[in-house]
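Read the single chain below, which is given as structure tokens and is the form predicted on its own.
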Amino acid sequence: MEKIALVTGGGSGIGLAITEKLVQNNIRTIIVGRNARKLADTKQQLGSLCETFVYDLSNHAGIPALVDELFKLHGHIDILVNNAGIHLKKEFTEVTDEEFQRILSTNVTSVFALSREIVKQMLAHDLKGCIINISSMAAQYGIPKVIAYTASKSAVEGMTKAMAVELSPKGIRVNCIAPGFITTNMSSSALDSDPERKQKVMSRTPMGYLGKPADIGEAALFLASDASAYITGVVLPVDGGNSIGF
């Protein structure tokens, strides 16, 4: 039986490089974004084996139903990949409580609505299968300006490992990655920006260079794979030694 996997936010920057490697390998993987002409483009340029659907997870009533949708188009679902979020860079004190709960519901409660219907399915029709979340360096060490989002991220390491303990028993192993810097439009144009920042960042990696987001595809084959079968509640860093770099 062939393989399923469901990428969110997988049109553009580390969801497209993790839907790619996925593709390349012969999972045929369905892409969950807002954006319909950035998902058809996705589609086109990853042929056959990537199919899009076009939801906005912020809609958490409307989880349930699509699942249920996918589920009937599919049948089934052995992976899911929830990479989807947003960013807010701004002083603590600046930071709304309305801009805080938007990251939140976007980043966590998506994350934890999604991951919770598509297990249901899952256990409901006896399916084995993995989750990996998509964390950030953020929830590693303190980082200015980013006290949502670093919020959001923190939680997503949290839930990581207790979806683990609870549902590895059930053949349904969960595993997150936390991304180092790499080179997206969104961090390339943040830290091209902000030279002071762009040279902490460098001064403090080992490896001495960004990542790409094919390595976080990499990564994500990895632990989607049996060859990651014994892995489970782990949160990943890749990225070129950043977290433990002076």
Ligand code: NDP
The other form holds:
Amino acid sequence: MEKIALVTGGGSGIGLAITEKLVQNNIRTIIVGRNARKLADTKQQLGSLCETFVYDLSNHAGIPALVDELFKLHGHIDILVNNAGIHLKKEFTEVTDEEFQRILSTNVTSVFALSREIVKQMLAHDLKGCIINISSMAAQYGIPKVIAYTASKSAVEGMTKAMAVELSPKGIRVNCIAPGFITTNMSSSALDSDPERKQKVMSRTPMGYLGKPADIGEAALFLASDASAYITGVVLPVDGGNSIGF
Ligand code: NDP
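Could you present the same protein in the form predicted in complex with the named molecule, rather than the form predicted on its own shown above?
In what comes next, the whole complex appears, and the chain from above leads the way.
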């Protein structure tokens, strides 16, 4: 049976590179995001194995209906990549409760709600599957001015382990990729206006350069494939050594 993947935020940056890699390997891939134009451009670029669905994942109440509709349209989903995420760079004391909740709503609650609904359907359809979450260096060590983002990505890593122990016995592997500093719009907005931070990033990255979205695509393909059949509950840094750099 042909495999079908769902990649959140598949219309740009890391999500686009993951989608590209899955499609190149004949995996039909549904991408979900808020921006219809971005999704349509990606479909045009990647062709008929790429399917699009416009949805704002911070609308948690609608997620069960979304997943129901996707299963009705496509029959099954075997691979879920929880990639969509938002970032906030701001002094600790200036972050409001609303801003903190906004980051958690997209980066944590959506990941939980979407995974729960997909897993329910996988189990109901007697499917084996896998889930890949995306965390960050912010969950590996302390980075200043990203309190909400750090809380969210640390939660993603914790949820990966909690999901893996509960779901692996049912045939659903759950893993996480912790990207280092990868060249996308998100990292540009955090680094380009802050040469000091960029210098710090480079100085502790043994490989000496920023990663490409395709580096994460390769790791996601591995974790989605049978090549990783005995791997579950891991957080895989794909970071040029940034997380172990001095
Ligand atoms: P981008 O900003 O390029 O992509 C983020 C994607 O998430 C967009 O496609 C966006 O789509 C989607 N998205 C955001 N909010 C929502 C929402 N409410 N509903 C649906 N889709 C949403 O960032 P990156 O590609 O850099 O980041 C991808 C992931 O990788 C994130 O989880 C990020 O935290 C993580 N990461 C990135 C690193 C980097 O260096 N770039 C490092 C470590 C982790 P749309 O605008 O259409 O809604």
